[in-house]
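Shown next as structure tokens: one chain only, the form predicted alone.
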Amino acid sequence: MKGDVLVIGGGIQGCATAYHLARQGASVILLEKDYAGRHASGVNAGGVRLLGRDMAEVPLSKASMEMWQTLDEELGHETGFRRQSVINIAADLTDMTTLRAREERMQAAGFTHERILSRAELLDRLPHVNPDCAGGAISEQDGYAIPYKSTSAFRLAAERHRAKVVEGEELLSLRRVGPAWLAQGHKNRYEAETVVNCAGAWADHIALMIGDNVPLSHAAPMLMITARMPHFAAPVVGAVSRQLSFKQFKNGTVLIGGGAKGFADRANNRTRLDYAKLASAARTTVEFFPIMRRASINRMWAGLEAYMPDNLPVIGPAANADRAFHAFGFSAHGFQMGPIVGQVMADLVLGGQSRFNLTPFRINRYDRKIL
């Protein structure tokens, strides 16, 4: 099978890349070893968050947030996006000092989307929060989406533009022969002028096939969801210095995250839960929201996710090969950036450049400098 571009990985980054390439006329083949959205992109918390981003990510995240507002209409499929705002709670005055220092840095860089909340404002927005909390920070345009729906929306829109999505096809080898990349899967052989590595927790393996070495690790962030409860929280909630993340859906169920990690078995495509850490996450949630003592946990799960040492993704061209690009290592906060990353990768593939500064995300940023 031949195409202009071979995209490896069917998460939101890969599906968004396939969509943006195909809608501009490129012939795209997307390979996914399981099924689209099987891992991190289908089982994450669905936060569509600009709040609290690393400064290097803010320009990309802002552009992606603009895209989220009308993404359902653009793709022709529902993503489940809801603009609910996101609040990071300051547990104490130390957290408030952290928020004020960040506010100074953000405003100096020209970013004004984050606003500090006083204790009274926090209680007004979240009446059931622990009244001992000192305040917080809010981004009004943030919210959440449904991960599997969003990934599927990009996949279906890409297929509408004639991208070929091949599921259940693990890449076994990849090499460059003359002007083309030759890829061998379990079932078929593929050929393309350009390859894009969006392989998530397995992206370091693909990078090595391309010729790039990268210090990628992987883990299994865990989530749990409750039975239905009376509505008590409209915004998506996080915390400045504690592992807290949750949102209440319209049906009353509450999704609890926070970054606690289970056991990741990448070689066997499996995860296991760490119940002690889940119990700790539940206790933290109750500390911030005493009403959660009434909650009954309905389901718990974990997904395989890729992490970089600095928690910044790899986005950009390969360091040691022509016509190869990477988008991976989003370290549990890449879902919101999916729309813009797909556009950036299409711009790089088709035009050779991006309007964003991608220097902080280059794959060889850890290479030793030879003096």
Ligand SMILES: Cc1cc2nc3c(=O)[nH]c(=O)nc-3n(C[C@H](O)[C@H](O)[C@H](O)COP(=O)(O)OP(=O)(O)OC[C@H]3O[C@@H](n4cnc5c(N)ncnc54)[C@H](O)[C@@H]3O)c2cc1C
Second form
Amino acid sequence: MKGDVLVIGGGIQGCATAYHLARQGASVILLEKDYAGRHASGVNAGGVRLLGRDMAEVPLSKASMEMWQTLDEELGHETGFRRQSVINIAADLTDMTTLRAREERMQAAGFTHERILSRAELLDRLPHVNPDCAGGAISEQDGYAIPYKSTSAFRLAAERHRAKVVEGEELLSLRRVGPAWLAQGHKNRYEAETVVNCAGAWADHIALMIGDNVPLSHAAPMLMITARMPHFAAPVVGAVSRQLSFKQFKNGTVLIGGGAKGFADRANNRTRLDYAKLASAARTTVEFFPIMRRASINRMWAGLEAYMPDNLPVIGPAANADRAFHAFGFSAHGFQMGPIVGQVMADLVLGGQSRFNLTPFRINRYDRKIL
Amino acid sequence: MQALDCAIIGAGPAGMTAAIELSKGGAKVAVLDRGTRAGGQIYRAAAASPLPNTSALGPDYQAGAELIAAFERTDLTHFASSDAWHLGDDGRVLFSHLGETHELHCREMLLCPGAMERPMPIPGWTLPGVMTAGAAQVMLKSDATVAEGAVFAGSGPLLYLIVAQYLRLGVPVTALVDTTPRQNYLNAAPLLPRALRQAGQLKKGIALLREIRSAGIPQYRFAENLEVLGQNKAKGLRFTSGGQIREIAAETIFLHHGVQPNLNMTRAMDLAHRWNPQQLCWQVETDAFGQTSIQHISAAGDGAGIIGADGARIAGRLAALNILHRLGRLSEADRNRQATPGIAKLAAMAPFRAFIDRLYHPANALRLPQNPDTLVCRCEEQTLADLREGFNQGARDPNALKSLTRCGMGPCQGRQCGHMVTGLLSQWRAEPTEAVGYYRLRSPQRLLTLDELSRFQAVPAPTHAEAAE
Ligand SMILES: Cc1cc2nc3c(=O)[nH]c(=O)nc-3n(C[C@H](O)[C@H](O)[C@H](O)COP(=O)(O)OP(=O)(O)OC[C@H]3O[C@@H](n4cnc5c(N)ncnc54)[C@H](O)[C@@H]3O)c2cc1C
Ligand SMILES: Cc1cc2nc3c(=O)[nH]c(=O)nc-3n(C[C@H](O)[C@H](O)[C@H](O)COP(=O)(O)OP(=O)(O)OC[C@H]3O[C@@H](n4cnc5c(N)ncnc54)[C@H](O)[C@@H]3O)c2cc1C
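For the form predicted together with the named molecule instead of the form predicted alone, what are the coordinates?
Let's see the whole complex now, leading with the same chain.
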């Protein structure tokens, strides 16, 4: 099978990349070893959050946030996006100091989307929060979406523009022969001028095939979802320094995260849970929101996510090969970035450049000159 | 914390028999069951029946009291009212008892979670007043309560048993609507000669049917196109039988067309499963001793493939012998010698089971929803049409369909809809069930309050030295 661009990985980055490329007329083949949205992009917490982002990511994240607001119309499919403010709770005065320092840096950089909340404002927005909390920070344009639906929406839109999505097809090897990339999947062979590596927790394998070494690691952040309960919190909740994060969906179920990690068994496509850590996440949750004691956990799970040492993604051209690009290593906050990453990748592939400064995201940022 | 030689989940005939055998062999055993008393489905409350006289429930039921007594005499730990919510392949069991989570560690694990009834997704099957026939039996056995004037619809031995139990107790039954297809009798006929070798079982079945017939309640055969009538609650059942459309008024409708293994535990442990085309259900893959794809985890009884209560007892004993061998308490030769009669008995029972499976093979039209408006997922209220729409949007895998439609995401975690979704996707994809697969399941096995989880402190797994003590 032949195409202009071969995208590896059917997560949100791969599907969004395929969409933006196909929309502009490129012929795209996307290979996904399982099914699109099977991994991080389909099982994450769905947080579409600008709040608390690393400064280097803010421009991309802001642009993505704008895209989310109208994504359903653009793609012609539901992503389940709902606009909702996100609040990071400051448990104590130390947290408030952290927030003030951040506010200064943000303002200096000209970003105004985050605002500090006093204790009274916090209690007003989250009446069920433990009243001992000191305050918080809020971002009003944020929200959440349904992960699998969003990934699927990009995939369907890409297919509408004639991208070919091949599921159940694992890329086994890749080589550059003359002007083409020759790819061997376990079912078929493919040929394309350009290859884009969006392979999530497996992206270091693909990077190796391309010729780039990268210090990627992977882990299995865990989530729990409750049965429906009466509405008690509209905003999405996070915390400055505690492992606390949850959101209550429209249907009343509450998704609890917090960043606790289970065990990642990448070779077997599997994760295992760490129940002691989930218990500790439960303790933090009920400590901050006593009303949650009554919540009933319906399911617990984890997803395989790719991490870079600095928790920033790799976005940009390959260091050691022509016509190859990377977008991976989103370090547990890449779902929100999906829409803009797709566009950036299409710009790189089709025009050779992006309007964003991608230096912080270059793949060889950890290469050392001397041993 | 001390490690156990074996933890058994489920105190039905399989779990109890295994526990007795293991204990006899010197193993340190704990049995967990969410019930307040041992017994499982068939012997529910058999040791402490609320009924003045249990003879109406039949001799099989009464025989359960003996097994329960033997179990209770055995030196082992029985955690009653204990709901296992996590089972790990590392030998860890987390269970809830009176609102607290406790942790066990065991070298070997034996899963005996039993069966559940196969859902019958006819239009209106989720209306109040519609229950499974098994639920009728649970009410009878546990609380001595009955529903008068009910219609029983479906097919299979358990349905007839419950109708007979009702009739023996003098409870008025409005009708028995039998859905066993005419074709099944033809299909099963060639298996009859071999099944006759178990003449006792066959006679028992025939006697049961005769008993119902002689009670004179209205019976309809070869019923099709079943539909529960009523808007907000069941008002009756409509069906065709003998070329006529019939409507029977009733406020209670009991449906039943066979049982299938309780899958959630074996699935959540990622054990290998296979599709059983005779019984139209998934079952965990095991060897003759019940050993699964993970060597130190075994499964026995109806939870590992439907074999009935007598079969469950034998399977429980075989699993126990193998576990004793694995624990170094029984040589391989002794295991094989002691297992021979049981293996032979199970083999002798197989032809009768095959006959029954063929005869009561559920009709696809009753096993899979036919009407676009019929609910497939009760928890999340997803209809057949909703699922079809999800499929059309590219969700070809049960998990993708679940992520897209929420079908199977509710508190039952796919217990009800799992087999239906596999069946529907297999039809739509025109591929065999094995290619379609099943939901990826996870802990907890049942709803767990955040309060309880927050109070759970993991006890580190014991070292080898401690475990050996
Ligand atoms: C539990 C959890 C919660 C999270 N919560 C949030 C959140 O609230 N907000 C947020 O913004 N982010 C969140 N994230 C992070 C976010 O989900 C990820 O950053 C993002 O989905 C990554 O997308 P991706 O396309 O790079 O990776 P993936 O979705 O993992 O996709 C990569 C795909 O590549 C495929 N693949 C790999 N190797 C091959 C091969 N050789 N051949 C073919 N295909 C291959 C894989 O099968 C996989 O489907 C969370 C992550 C997890 C795990
Ligand atoms: C509703 C119903 C009624 C039945 N009635 C009859 C009958 O009258 N006659 C007959 O011959 N057959 C009956 N059967 C068929 C029955 O499956 C077998 O006869 C027999 O009971 C199987 O024995 P078992 O040991 O495999 O499982 P079961 O007897 O079902 O025992 C399994 C036990 O495991 C326990 N369990 C499951 N999961 C957990 C968990 N996570 N934590 C703690 N405990 C758990 C259950 O509480 C149960 O006690 C019935 C089946 C059903 C579903």
